[in-house]
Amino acid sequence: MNSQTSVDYIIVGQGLAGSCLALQLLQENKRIVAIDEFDEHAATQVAAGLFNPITGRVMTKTWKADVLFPYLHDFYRDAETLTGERFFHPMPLYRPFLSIEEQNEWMGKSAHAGLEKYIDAVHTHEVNPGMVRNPYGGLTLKNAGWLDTMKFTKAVRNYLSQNGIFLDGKFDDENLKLINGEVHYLNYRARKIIFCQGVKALKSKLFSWLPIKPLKGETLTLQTEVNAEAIFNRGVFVVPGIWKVGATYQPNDLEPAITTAAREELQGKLDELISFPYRIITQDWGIRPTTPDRRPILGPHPEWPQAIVFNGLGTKGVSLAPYFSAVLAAWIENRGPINKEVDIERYKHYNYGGNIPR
């Protein structure tokens, strides 16, 4: 290394986690460089980007919704202003009821404290005729919507590139040296390096010991002449505009290919949900990085504190990445702790052995 460029932080990976963290650190006026190689099957590239405060089979308020959702709205709007691109789409979400009993249950739930800010209306009769099958009415949620994840990460990548702080290419562990509390990579010297690699972390020298669980998901993209003003969600989601349908959960299938079984599953659930004509034009697959407790993983390597991880966003990356990138940025700058629920410390009993070049 004859001539080195000094930065504060090196970010490895530029999916949702890496993109949000880069924007947070730039907001702090930190010198960064981001490194990434485009992967068309990364979760960010195939995701519909849905964010929804009431989720799951039994429809409960998602973890930390009262913190995450106000934050993500401000964050993505600010990112649009910074990049000059539009990728953030707040939109109501409509979930049909399957029975009178479910309708009655939600009539009661809608009055519960803590849910009123997310429930726009409980419909006791059919709405959206000709669009969605809902003879018992349904639930309209607010504070939901979708992020065009491809457009968001591309906009951030372009912004970083225009400012000369993006390296387009594969990160190579062999060129990483951790020396005297510093980080050296190629001709860069940094205080810390943050790995935001998703499932690629499983092949890294530093963080392959973490319990990142790959979860394959497949989606369909439709062509249709109809217009819709809400996301439909029951069994599958249907996102207007991009007309993406998904997603499957295939923990035992990591084959890098689309499957007939996934197409049939998605189309079957889609036909139970909607009543408008459509044509399937594409089918895609991607791998999400999940964790055993469905919480992200943030924090330093147990032996090499200048190496940090931000991973495990799973199926809710759009809502998790803005807030927890802020948490991580604040922690790096010694302004606050990492929440115990997401701290890497909870996995410190795992074997983290590895041979890092010095």
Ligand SMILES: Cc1cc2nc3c(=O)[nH]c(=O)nc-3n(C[C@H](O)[C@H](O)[C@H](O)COP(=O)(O)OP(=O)(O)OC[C@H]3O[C@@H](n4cnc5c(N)ncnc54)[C@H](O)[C@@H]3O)c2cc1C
Given for the second form:
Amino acid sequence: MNSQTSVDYIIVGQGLAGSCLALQLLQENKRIVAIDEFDEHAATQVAAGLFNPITGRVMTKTWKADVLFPYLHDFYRDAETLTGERFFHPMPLYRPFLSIEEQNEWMGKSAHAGLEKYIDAVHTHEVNPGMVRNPYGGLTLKNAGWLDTMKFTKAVRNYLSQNGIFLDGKFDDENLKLINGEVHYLNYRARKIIFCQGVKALKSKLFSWLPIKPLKGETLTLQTEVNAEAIFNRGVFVVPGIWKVGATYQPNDLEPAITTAAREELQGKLDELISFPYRIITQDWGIRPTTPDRRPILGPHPEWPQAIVFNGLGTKGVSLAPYFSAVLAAWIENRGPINKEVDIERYKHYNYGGNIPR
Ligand SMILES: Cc1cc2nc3c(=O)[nH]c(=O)nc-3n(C[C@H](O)[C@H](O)[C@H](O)COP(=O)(O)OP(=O)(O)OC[C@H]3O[C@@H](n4cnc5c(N)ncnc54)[C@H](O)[C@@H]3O)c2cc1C
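I've shown you the form predicted alone. Could you give me the structure of the form predicted together with the ligand?
Now the complete complex, all chains and molecules, led by this one.
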């Protein structure tokens, strides 16, 4: 006779989304099993892991920064304590000014309500000589930093494996059955199944209808003898320690390979930003799961409510995943709503028919 293992939730995919959700559900003493087939080009494995509260060409506060940033701090610190690994690196971010005009603009802007908790200093003279080109000074941001996303997901994977709740390998839709409001997968029976597949959702049976837009990006990794205590950012970012440089945005290129064009673009911008010697040792590519409105997608399948999605983390998975995994975990347990802006409801008019595993 086949013995069945009963769990509360099956999680498919263990990138940033699946890892954060697994930790949230374990925190609530839920019985889970996570299934992941490691992919070195999954967005999480390639990301530089930056979190930065003020972004964009015109440098504005990122969406929900006042909620997301305090939350992510405690979340990743707790994850370090749980796993006994170190992967969270809060660190100032330094952005050189390109002109006196920009310097003046920031002298005024820095006093604006709401920005003071993210601006550490507005420098009107060169700082970090020999490291970064900044003849007009620059802006030091606080509440920024980077997550070693590879190390974080590895630590979570090890933790899940040690607790016997990790299946290493491909999740195959053919073995999924949704019967009587329950989920059956191989010898597992669960209340719900949550798909955290990144861009691979586009090949899934249940959620391929969602408007996940793949956005390729490439990074460089440097070797250098220098030490730095801040992330440098202008055109590209440079993360000290791992010395990652990135990232490109290549919406019209989904070739599974690195490109000369990306390398030249990154190197060109890097040479405008920094003044220390370096050697490029690797170049990587990965695909971000973005959405048309740049908001994550959370919630149940319109017809099969025991199948849930957590996706669309786009270019900011490090700062979005902790908070929105908490929102999703609370919603699953009937303890809170899903924010309208991220609710799968907004796409319910899409055609989701076909292929449902019964
Ligand atoms: C070049 C680059 C730079 C980036 N830099 C940053 C940055 O600095 N800061 C930031 O916040 N974000 C950054 N991002 C974005 C960030 O990486 C993503 O938002 C985030 O990693 C998405 O996580 P995810 O878990 O949704 O998807 P993924 O990372 O794609 O993880 C999905 C996982 O599910 C697995 N999976 C899917 N289907 C199956 C299946 N059928 N069976 C088994 N396993 C399956 C995949 O193999 C994978 O392991 C960057 C992305 C790229 C590409």
